[in-house]
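What follows is one chain in structure tokens, specifically the form predicted alone.
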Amino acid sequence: MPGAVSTRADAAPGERPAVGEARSVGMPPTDIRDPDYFHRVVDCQWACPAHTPVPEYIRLIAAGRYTDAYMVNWRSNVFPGILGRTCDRPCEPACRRGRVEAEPVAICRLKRVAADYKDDIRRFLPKAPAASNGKRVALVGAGPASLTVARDLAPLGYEIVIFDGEAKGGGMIRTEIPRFRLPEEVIDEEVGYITGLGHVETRYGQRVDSLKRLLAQGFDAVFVGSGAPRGRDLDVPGRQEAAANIHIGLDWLANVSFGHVNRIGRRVIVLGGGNTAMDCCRTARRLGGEEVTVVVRSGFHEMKASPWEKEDAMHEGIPILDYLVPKEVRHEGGRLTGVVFEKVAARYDERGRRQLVPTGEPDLFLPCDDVLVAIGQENAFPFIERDIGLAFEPSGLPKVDPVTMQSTLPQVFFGGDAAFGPKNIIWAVAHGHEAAISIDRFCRGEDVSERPPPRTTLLSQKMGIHEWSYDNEISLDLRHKVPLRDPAVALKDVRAEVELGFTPELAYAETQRCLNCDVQTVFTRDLCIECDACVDICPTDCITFTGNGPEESLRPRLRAPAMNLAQPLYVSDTLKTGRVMVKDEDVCLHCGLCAERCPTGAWDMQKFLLEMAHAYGTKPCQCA
């Protein structure tokens, strides 16, 4: 067949296939028009559930354009100031800088920089039209998922009614995250941006106790973003007898946030290994806990808490004891005296499944005055009747389409922890965006399964022969630390923010660690003369000119074997010699040396920008 190309599977890097040689079918040319191709290469953005264009806002921060950087964030993740302090940071483990040095770019804390130094952004917010479109949408819960739905639908003229049992909006952002991590004024500001868009009615202090009655009020759609509000309890002997000093972590944190609790005993045990447990132990230190100890069932490295959350706790002098299972609560006359723990070890069966088994060592008794139980969260839907056509999974969660967020009752949608169980704020935001698209399509009588594509651009960054519109210098530079408040002050005030944030100077220095992974290496086959100059200059050996072949044979025989299957290979169409250009996206640093060295311009550095579709449109922010 004319134009068909294949190669020996054992061809060496750079080897030109012999004319007429029998070959196997190779990889097809990479279609860079597919939005997902370069999106995957921008590892941080791909890993973010809301797909925030991370390198884009980092460059804006480097230029001192904090307001523009904030708006890039606001469009995708809605809560830049909140998430800049509290996000679980799925972007950072994916960061390409982490493949060069030990630590990734401080993406999360740079987000906070945009929030800290921005100007008044209200003039850039979308405005709801003067007249509504006649559709009413009820939001159950005022947490991040519901607020995202409101943010996306209000500019389209929907009448939004938000129900929440608390006196202010924010949901778990306000009730579960301590003020020393997230000041209340930041919550008020970013919730206020949404409730102030127009056509948003807040019914705070009104808890929904019947979904059937809510539907009877004539709403065109209902979104349930009620979270996972119930903390799991401890079930061991002595628990009930000592109940006065054993507290469910979620409830206790909420009571602290609202000022109902302002002290705790001198000796405190926190049970659990998640982020809630870390918030509990650090809060206890500030409310009078002099000896606060975290105890977990699993190993230290298996804890669900983020590594930085554990570091923060230990930095404040809080020990974490692992492989201990609570066995009994000790008490005298109804007064808690301590907890008995059984020592366990991890054992694995032939399938690799872990089981905790007793070691046979003597039990450990830890005296204490209070216990905070943070061993997990559960969903609770007492307000949803089981006879209205809404189906539930055996786990107790509603049956929800993971793409559209629609339940088996077509006009009811879910998101956040209420949809799939406890996760985090950024996942709730992502769910809210998808639900808003579905609600808009549902209310207009369209198929909710049809999803609008993202908006993408790909523009050359060339300004001269050796000049680019972005900083492409690659340097080794360790991650900069965020300044902290003096522990002597921080540990005395539960509302004193611990992290002080980057100064503009430190922020600029940290932005320079970004490798600009969204500035893509784009190859034009017809301009290539196969001089291999790009191969010679590449600092990571990510470019190979070789005979084509199946992917499984091509990957191991590149100049640097490409064994990370999570990252694609960029494969050209057949060149004049019969070879193909293959680039391993996993190790490319986007340094631009190939484009600078190429004598014909076959390589170009082009900035790839992807913005996810939202219900209120795909036009980019006017300020950016």
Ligand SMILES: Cc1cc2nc3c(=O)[nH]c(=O)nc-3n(C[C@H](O)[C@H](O)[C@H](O)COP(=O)(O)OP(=O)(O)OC[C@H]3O[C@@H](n4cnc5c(N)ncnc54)[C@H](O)[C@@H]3O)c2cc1C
Given for the second form:
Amino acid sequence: MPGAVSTRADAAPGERPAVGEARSVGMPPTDIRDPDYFHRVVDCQWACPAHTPVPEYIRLIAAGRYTDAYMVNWRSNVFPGILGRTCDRPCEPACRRGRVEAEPVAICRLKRVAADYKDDIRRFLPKAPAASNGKRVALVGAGPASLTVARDLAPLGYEIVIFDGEAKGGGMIRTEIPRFRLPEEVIDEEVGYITGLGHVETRYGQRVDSLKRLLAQGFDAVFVGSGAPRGRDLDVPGRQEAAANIHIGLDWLANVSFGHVNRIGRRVIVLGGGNTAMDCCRTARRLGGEEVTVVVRSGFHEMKASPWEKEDAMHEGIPILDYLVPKEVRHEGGRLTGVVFEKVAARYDERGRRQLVPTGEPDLFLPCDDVLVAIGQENAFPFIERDIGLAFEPSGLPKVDPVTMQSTLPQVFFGGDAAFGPKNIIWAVAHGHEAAISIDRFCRGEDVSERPPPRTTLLSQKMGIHEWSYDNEISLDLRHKVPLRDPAVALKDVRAEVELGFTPELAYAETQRCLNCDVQTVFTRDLCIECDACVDICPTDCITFTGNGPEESLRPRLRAPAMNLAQPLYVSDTLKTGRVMVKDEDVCLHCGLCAERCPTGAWDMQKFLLEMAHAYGTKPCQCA
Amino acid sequence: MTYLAKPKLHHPRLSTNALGFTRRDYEGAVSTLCAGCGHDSISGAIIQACFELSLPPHRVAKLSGIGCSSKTPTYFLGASHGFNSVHGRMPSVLTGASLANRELVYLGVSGDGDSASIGLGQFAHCLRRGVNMVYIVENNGVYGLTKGQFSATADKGSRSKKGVGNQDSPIDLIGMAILLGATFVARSFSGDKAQLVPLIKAAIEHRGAALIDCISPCVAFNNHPDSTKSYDYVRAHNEAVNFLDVIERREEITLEQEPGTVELVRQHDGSYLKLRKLAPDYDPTDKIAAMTYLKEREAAGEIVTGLLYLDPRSEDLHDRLGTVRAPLNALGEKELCPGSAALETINASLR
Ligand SMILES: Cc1cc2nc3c(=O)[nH]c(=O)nc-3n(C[C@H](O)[C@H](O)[C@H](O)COP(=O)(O)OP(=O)(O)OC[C@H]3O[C@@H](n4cnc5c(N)ncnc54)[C@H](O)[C@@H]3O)c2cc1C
Ligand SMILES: Cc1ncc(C[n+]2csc(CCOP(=O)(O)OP(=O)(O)O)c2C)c(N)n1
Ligand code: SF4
Ligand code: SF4
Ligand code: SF4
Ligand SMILES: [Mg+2]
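Condition change, the form predicted alone to the form predicted together with the ligand:
In what comes next, the whole complex appears, and the chain from above leads the way.
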């Protein structure tokens, strides 16, 4: 089998180190006291911008403790019900399950399970103290970034004032994300938890026109979470003449959300390959678009939209055509008739950069009644004066410290799409947490560059000789699919949620696919008698006893070569035979069999729980 | 032991052998032995050896007696034939099976109690008959299964876990095997798979009686400081005389590197064994010299490991008896009942 690795019994005698020599040339013993080491092993949590303790909430769901699972989420990511339906889920491509089997755990949809089946959680929410601390903070925009800042600061007694031009809070979660993906009640509920904390004043319908004037109102700090509100326009001949039937996707989706638009033509072309394009085409299908086509300039595989969003669109009978560049909009008597596309192909130049070059084939004309333009999103800060000491990058974005979220004007902080350009909800939340820490420190006169460390615990899960307080049996189930509403019904109503969510039974089965990567394999050198029992039992060949060496020499000669460089090696101090224990964390199933087989307890399974520092102070997970 | 079955998931880049199997396909049920038992490591080495040789699992038969060691065939080669016989009687069952079907690979798995106490007679006779098999003694110096009594291989003067000294002389399985006419004799250590796996492979390839005496610490009853079969003791006293590579190529090969330290031994069936010598003067094909050397080192307190004796001109029981080439279950009525004319001929030859 080409590219296959051989699993070797052990190092040949020639490769055995001379005792004593090993330490100096080899890898140093891994410092497991560094919180980053075990955090990295929890792939999902490490990849989550807000570092949600994923396996912790998945176990709580398995135990039917939905409310606790919800609260674990709420503390980290603030919008479990919203994110459980819409998150960009950077955790899933990172999930270890995807490396030992076909697909990752459905982390995101399990989050929704916690939200769907929880009890009333209001008694668990923090409360703002009766008396304020006398500090006032203004938040520009009521999107997820600002709401996170409000949530983290209100319980500390800050007086929060949130400004938003719209009539309700939620930002693009409310205005852009279509209702068939995210029902409005979920937004109302989770935004309401924050605005109800106390000392949070919402000034909806009030746009901030001048940051200078806002600053003059004596706020102790200002957070700008105004998003990236401008949709990029198409610039081809005929665009202006046919304007009546050409819509900017971002504006059009907002108009649909507000109920201003409820029809579209029978034949619709959606230009663009991002998530906005996917929402546009699916919305168009529900508003009378019978023949909806997505057209992208580059290749299908290069599209910015998440794979599952592309799948959802195609599932609704929407073809995606690639390598077509819009060249001209055709119109007759001021009425749009279609779009002309030039066919292109991908070519790579000497530096490996992709270029789109015309193939020379005849152009393609696609007739249509409406065009939705979803080819990009930009920032705009018309309300920020350029003479108030707040510096901007040449890109048009403000100069913002990526750790503290502070601008060059010390009392002004940024977050969400306004900080570094359009991202997603979970990044907005992560920015909000960091900004809240900075604002709190700033208002107390402390150095904002000093960051509070995460809270971690490491606790043995041993209950008996072969009993652990986590379920270490490995399920062989493949990823479970979320039940969907009948397309015939779903496509008739733009407000009918397509996904029905996991049933408790399906949810339980899906939780069992989680490998509990936070239950760490912890090795104690002094207890090991080098009997090889752990090496023999390990189902995924993670453990090797061998002579030490530099990392590059060690990786290829492990029992299964450790070629995933993104995953760390866990190296012990030198053992009695002069060798070291090397564990490749890459595909460890966290099954605990090494610890069950070890005669001396040199391996132990210990749960590593990490909660990021938040401004209002983490209450420990009640479930730990 | 563990309560869970070993998960089926394996390393995504696990290699496959010529048959398309991974090493995991050669595993058996999850072991019920004590955690850390040397026997489990030997099972691991057998799995690795059979995988590397690309043996079709259904062409292997595992036979054993009674003891923790004799339980292990359940824990490897789950898709092979198995026979868990009576205490000490594995050799005769194996001999019978081998006579009936000479086409299978025979793995006899036994313990020091099973082979050196109750089964000593059977041990001796199957070796001297040259049954084509790999006979592995998982030698821990105690009766593990019956809670740690001294076995006949326990060294004189060694102490039990409770502090009782052993007064009897140990049975030297290696010395006996060489004397009795085994044609492949090796000693190894469960804690050294780098040495053990090639030895098992070579023993499987060898035609004739192959014995591997594998020291295998019993973590429950014989791994204390006064034991001579503990992990620490064996590691401290292990003197490997050579290191083996099995070369399956049958054509003539020449040796270029390291003259004097590497030796190629051509076996009867044309296969080669490449010996990397660690004790330069040790010649495993010289029976008298090998015996002398082993006794000298033993007196010096060393545990000599490696391929200790090899008769490259080995033959097996079938060669000696001139038995039919086909396994008995492949013979048809015509061969089994050749008719009255054939019987007449036989009778006439005996008159
Ligand atoms: C069509 C579409 C679909 C999307 N789908 C997803 C998805 O499924 N998952 C996901 O994670 N992300 C998605 N996103 C991205 C996500 O919505 C944003 O990344 C996220 O909402 C950014 O949050 P934010 O807090 O920075 O600001 P926003 O949510 O953009 O909110 C900014 C708010 O500020 C207000 N505002 C702006 N200027 C002023 C001012 N001067 N005064 C007062 N108020 C002001 C705006 O009215 C707005 O309400 C989608 C985006 C679009 C366009
Ligand atoms: C005929 C008979 N006599 C005695 C026993 C009791 N018995 C069971 S296992 C065993 C000793 C096994 O020792 P060994 O072969 O060294 O195996 P280990 O458990 O040490 O691997 C004995 C005496 C038996 N099962 N049958
Ligand atoms: S927990 Fe131990 S036995 Fe299980 S996969 Fe990880 S290293 Fe291997
Ligand atoms: S099972 Fe335990 S004692 Fe044996 S080698 Fe592994 S860690 Fe060491
Ligand atoms: S009693 Fe000894 S020989 Fe038997 S399984 Fe336990 S460690 Fe192994
Ligand atoms: Mg024994």
